[in-house]
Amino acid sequence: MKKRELKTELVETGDGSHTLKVEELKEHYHSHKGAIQESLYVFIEKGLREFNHADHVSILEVGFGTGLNALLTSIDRKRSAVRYWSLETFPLKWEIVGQLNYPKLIKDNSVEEVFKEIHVSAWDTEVSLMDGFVFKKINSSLQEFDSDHKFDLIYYDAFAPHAQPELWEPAIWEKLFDMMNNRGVLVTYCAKGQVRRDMQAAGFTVERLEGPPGKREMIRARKDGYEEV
């Protein structure tokens, strides 16, 4: 797939961490209210977390972006083995990606250079970053992208449905569904009413959680295999 460039405008959100925002699309990668703290809260809190007690867990991610997702779960050591694949149709360059300031603002000492790691390894090829992180970033749209891997986790971070109302509709979740192993989470800021009710249709059971800052709710929808207690 032919790496298409987007242009940027670097902006700082409401956290101090940076963002970057695209005029093309009139989007931005993460919330204006705080970049690190929608992640975290999003993808890390209400996703990763929620296999805290496995021996390893495999992610895909739609929407590898400023990497920003892949780096905060690099350095969640709270289980063995991580697996994660992100796919990114609209790959950045280095040079736009090495100004964000995620490394200054999350304590860990081994972050600089994973963050930069994650950026100027290979595409297409599985890298080990860390004992016990596996990654690998795809050039591919979702709906290109075929696997017989199945994933237990998925961060769902395209942009929003104004900007790529392509990545929303009901074949998706029914590709991504089919995606999963029993048991699997996917989570997304996005709260839409009509996402919701595609998810249900291809097969999720669907929790509407509080939101991050500046946000009132996102979605956490589990496949088949889940039970409610």
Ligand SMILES: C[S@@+](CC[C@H](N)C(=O)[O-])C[C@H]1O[C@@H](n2cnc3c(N)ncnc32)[C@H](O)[C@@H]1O
Second form
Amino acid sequence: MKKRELKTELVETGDGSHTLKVEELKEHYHSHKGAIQESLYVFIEKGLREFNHADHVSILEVGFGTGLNALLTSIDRKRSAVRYWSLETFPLKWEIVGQLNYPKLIKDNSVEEVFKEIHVSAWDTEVSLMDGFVFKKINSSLQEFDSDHKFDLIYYDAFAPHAQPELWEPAIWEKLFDMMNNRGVLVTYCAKGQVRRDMQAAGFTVERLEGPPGKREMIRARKDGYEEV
Ligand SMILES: C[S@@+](CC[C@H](N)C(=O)[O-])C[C@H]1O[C@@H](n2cnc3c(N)ncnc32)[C@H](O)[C@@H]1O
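Now show me the form predicted in complex with the named molecule, since the one above was the form predicted alone.
Following is the full complex, with the preceding chain placed first.
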């Protein structure tokens, strides 16, 4: 896929962490109330922690962007081995993401190296970033992506419906439902009624959860599994 770039501007959010603003879409990569705060709440607390007791979790992220969710997952995964694949149509340059203050604010061993490795690792190549954390950035849109591999957890972190309505269409949820394992979980910061109804129509069981600061609600959707007898 051809690499096109979005023009971005670095801005500080309410919790002191940076995000990027995209003028052409009138969008930010994260909540202006707090980028780290939002990622930790929506994707880690309400998503990853559902798998705290799993030996292995296979994650698909839609919208790699700044790599914040990948970084937080590598830190918070407890004893689970993680296979993390992330889709991105508009890769950001290291000159831009290297200015983000996530490694400074997230106090953890080797966070700076891991953040850099996440970004400088080759596209479309699976790499073992650390023991138990296998990672692949995929330079593809979700619409063009196809996989035989099934996922346990989806971080749905696309730009909002008003900016990219094509990423919130019913066909998207049908596609993701088919790509998930039974008992899979999908989390997103969005809580629009139409999105919830479309997810239900695709087969998901949908929960409305309290949102991160600044947002009333978010969505957690499950692909309910059943045991064959
Ligand atoms: C809200 S941002 C979030 C990014 C990221 N999760 C983060 O924490 O920085 C949405 C991301 O989705 C990417 N994107 C846009 N269209 C896409 C598509 N069709 N398929 C996959 N990713 C897409 C954007 O380039 C952007 O990086």
